[in-house]
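In the form predicted on its own, a lone chain appears below as structure tokens.
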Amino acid sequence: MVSESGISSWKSPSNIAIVKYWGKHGIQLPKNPSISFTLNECTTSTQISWVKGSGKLEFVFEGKSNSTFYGKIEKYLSLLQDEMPFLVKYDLTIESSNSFPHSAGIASSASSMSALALCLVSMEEKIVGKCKDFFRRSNFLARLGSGSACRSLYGGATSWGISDLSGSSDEYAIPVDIHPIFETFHDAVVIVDAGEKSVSSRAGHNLMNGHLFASVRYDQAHANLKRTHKALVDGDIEQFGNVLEEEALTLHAMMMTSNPSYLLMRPNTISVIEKIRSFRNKTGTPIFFTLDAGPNIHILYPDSVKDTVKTFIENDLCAFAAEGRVIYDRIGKGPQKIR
């Protein structure tokens, strides 16, 4: 019997890329493969309520209407008409909220679009019937909303994009086995600037088209994915850290050498990087940094040094953070079904 109404709800995490995807083609397909850690605390919780109707949409973010997000959701659902033709026969109410501040330097599109995709596939199963692979289906649909969102469908480490890894694809992400030491890793985010970025990630991806260094960058990403995968399997923290930081700085180098060029790092971003390097050199503590497409610093480190690193952050880095804000997270196990 076809469901006349129902509710589905999921909580899905954000992720932090180790090897960055920058540049895309087609419908949300990557120009190079990437690999990321799935986070635990930085999540989006989304609920879809549906009832037979004419395809009306209501969207509420953290208890309030949000016209910007509404437009993005409406465009996404329109994109899914061929994949999910049943959607036009239902009125949808979508309610969403984040466990972390929007524009906090954490990929909110990854957590929000993955949570929404999971809810949609749960809805699809109740209306159309069980699909062959629930998470592969959700993964594929999440990518259509946000490329990085497909990397949030599995816990631990996840890779997206065609590479030497078995089962890799541009259409969806795959889980990656990692050494137990990396399962204990933490991610502390120093919020240097919580404001909106001057150049969106979407615009940044587009600027890779015709970029002078694009082909070299894509070759580097393939090589770094091999290095990262080996480090993750072997438990080689030093090699992992080397690639992590190289990728972060290369990402921002692509921005600074695009046409037109732009700069998302801030003076305090550089100050935090220098403090981290100095602390690591003096103490030998395995602490490493990365950045997404923004000014805020992600600090990655194993659980064995968490107290040492927290003291360092509070004593040496909080002064460079906006209102002293630091978000403490760790590697997580992936999405959770709420209802």
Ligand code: PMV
Contents of the next structure:
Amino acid sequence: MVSESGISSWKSPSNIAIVKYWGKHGIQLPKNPSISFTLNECTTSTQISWVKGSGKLEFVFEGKSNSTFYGKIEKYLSLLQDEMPFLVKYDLTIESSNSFPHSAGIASSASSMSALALCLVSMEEKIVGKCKDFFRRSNFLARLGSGSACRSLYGGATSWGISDLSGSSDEYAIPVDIHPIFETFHDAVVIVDAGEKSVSSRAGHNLMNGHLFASVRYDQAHANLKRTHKALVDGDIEQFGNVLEEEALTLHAMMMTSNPSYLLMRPNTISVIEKIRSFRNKTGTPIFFTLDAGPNIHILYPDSVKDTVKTFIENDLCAFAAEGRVIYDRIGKGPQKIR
Ligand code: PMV
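Instead of the form predicted on its own shown above, give the structure for the form predicted in complex with the named molecule, please.
Complete assembly follows, chain above in first position.
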């Protein structure tokens, strides 16, 4: 007999894109394939408790109600009505918290939507029965909440969107095998500005519709996905770094050349980029930067140079960070079931 009530809980990480997803169509389908590293420290923990009822929703974020997040979750759950028709027969209490401060300038949609999707699929298994591929279903559902969230469901590297990679799909992300050197990679995030972005990612994706450079950009993303995949398999750090930085700057170039145009980089973003490039040129240390849709800089480097890089960040970059804030993360193993 199906139980009248239950609980499921998952901790899921954020991810950082190497080749960026920018531009979408339909229901969260990407205009180009992307590939990312799954992170370890920046996570969201979510718990769903359910009891037979009439589809009421309560949402608690870090111990308090939060109307913005409540609205997003309500919208997401109504989008899932056809996929998960059992949901309307239960009252849900969703409790969620992030491992990183909410106002740290770190996007939380990937970790939060993937944690929520995992909890929902665990709930579905308890009510409806086992599904064929738990992680595939979770990542399909996570995608409906936030595109990049579907790339958080596996550890290491993950790719989403149809490409030359075998098994790739626009509907869900797949895990990608990488050279062991990349499994040791760190990601230190220099928080240049922790404030709310002036233009949301949703608006940014929309501005790719009719963008003068859109089709060239999508061709470039396909080519860069191939280059990145080869570098990741071969353990070619230099080639990886070249594509990483090209992708970051292209993403922001798309923003600067959209109509209307906008800028999410801050003066300190440029200063940090210049410092990284000159440090790399001077010392030969393999460190590379990337950006997501915001002003903060992710610095990627292998474990072998972690002490050198930490000293460089503390001496040369912290001065450009808001309140000197840097979040040290590394490549992780993917989500963890809590209960
Ligand atoms: O998943 P969204 O809609 O928040 O878009 C994410 C877009 C980027 O972070 C800029 C790139 C990416 O692939 O993660």
